[in-house]
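First, one chain by itself: the form predicted on its own, in structure tokens.
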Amino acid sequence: MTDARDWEGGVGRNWAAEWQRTDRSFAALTPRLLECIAQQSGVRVVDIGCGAGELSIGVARARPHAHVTGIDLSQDLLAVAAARAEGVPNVSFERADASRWIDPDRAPDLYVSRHGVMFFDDPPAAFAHLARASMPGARLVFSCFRAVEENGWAAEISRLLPPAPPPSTPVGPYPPGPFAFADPEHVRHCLAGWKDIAFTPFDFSYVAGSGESPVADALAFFQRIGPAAFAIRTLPDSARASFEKRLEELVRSRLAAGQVTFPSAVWLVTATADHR
């Protein structure tokens, strides 16, 4: 389970150190979210766990009239974020928690994100601010992964694992983590003060490794980022070493024209704020 304490340190460090990585694996998507953004409105935009500055430079770069702020947790990612962003001058990015943040002189009218909203410790109160803090009538539009098994990145180093030991506190109504927003129904109770919400299935080839050595680049991403990242970090020697042979011998299955993919599954979500 990753949470905003993790954003702050080495989880946020390790993605600010991969961020060339991270942007390739969501390559196929980043487009299609910035399609689906350019259909809505707004000039005062807030990227929410804005990373390493993606989306927020596309948005502002394709309106050129607007102002996008990137609001994230972690220092390393925005420092990356500010460097990409040189020559942008309708982007700027801040350290701050978005379940609790408010620009006083720019109410939001357009919410965006990239994987960014399955990590607040509290998702109704989180979106309910969010809701109040902007104009009327605001759009939301986010992607969210969908079901564990449909995304192969994640299902099959996960059959790779032991079982997992039983959490030692008590897991509450709303755990973060990256599939946290799975299903639709809990998204939609998540949504506290939003109404009109629409999902939007896309599925794409999340891009694992690639270049001159996929399946070496394959792995030193998967040994920073995600689930293996965690198992290499803990295992016992004995049992690190087995998981990262299979490890290889699974990234070395999935690579196939010059580069190493799994399958993904995202939820594309719109939504507008309801002031009522």
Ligand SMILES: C[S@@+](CC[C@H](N)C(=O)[O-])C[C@H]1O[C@@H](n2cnc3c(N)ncnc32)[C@H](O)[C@@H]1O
Second form
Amino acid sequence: MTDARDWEGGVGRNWAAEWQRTDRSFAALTPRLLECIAQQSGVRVVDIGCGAGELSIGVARARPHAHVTGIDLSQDLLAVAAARAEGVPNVSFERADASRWIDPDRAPDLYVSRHGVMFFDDPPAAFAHLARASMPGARLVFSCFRAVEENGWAAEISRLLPPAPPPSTPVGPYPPGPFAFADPEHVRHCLAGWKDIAFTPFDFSYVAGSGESPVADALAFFQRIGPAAFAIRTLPDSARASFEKRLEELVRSRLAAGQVTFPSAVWLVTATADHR
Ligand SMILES: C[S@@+](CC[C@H](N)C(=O)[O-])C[C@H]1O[C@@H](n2cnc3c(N)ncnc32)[C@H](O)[C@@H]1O
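Having gone through the form predicted on its own, I am curious about the other one (the form predicted together with the named molecule); can you provide its structure?
And the full complex, kicking off with our chain again.
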């Protein structure tokens, strides 16, 4: 589970420090998502959970007559995004909770997101708000992970971990986190206020390590991002050493042609605001 408070704090800081590697992990997805976005009209674009800004900047460059606002909770990520966007006149960034944010001047006609919509505490309320705050007929395009078993970077690492203790407070079947939107039926339920909801599966190679020392590069990445990072922070010393050894073996086994890669599977989701 990763929630708003995690993103405002340490998780956001880690993603800000690792933005080149997180962009690289999504490198095969981003052009496909941009292609899907290019099929939608819209001049007032909002990137939900924009993180370090790669998608916001890509959309702004592709539509010079539009304005793109990237919204995120993490000040650390927004600082990276703003620095990267220098010289791109039609993009700006704001620190806000997207589930409450309203533009007082001009309602969005297109929402986009690369994996930024799975962390709301109350997704139906958040999406109903986004629909209400948009122009009639506004479009929504986002990517999100499919099931953990289809995402080797998470499933294969999770198999190395000791069984997690049961949560101290009960959580529902889809707690906020990277896999919260894996089930299309659940996503349909979350997309309150939206119609014409469509799902397109897309599979790609998630690059965890490359360059001169791809294994060391992947291990450095996993120290900060994903299920290994959480384990390394929280396991007792003895269990951590054994986990790190097995993680290194796993990473070595995934090295081919100078890159450490894992299978990854996402949904590309599109929808239209329903203002009835
Ligand atoms: C998995 S990261 C993806 C970041 C970025 N879109 C990318 O592709 O690199 C999820 C992002 O959503 C942001 N986020 C989570 N909940 C949010 C909320 N309620 N409002 C705004 N941003 C949120 C996080 O701070 C984080 O930057």
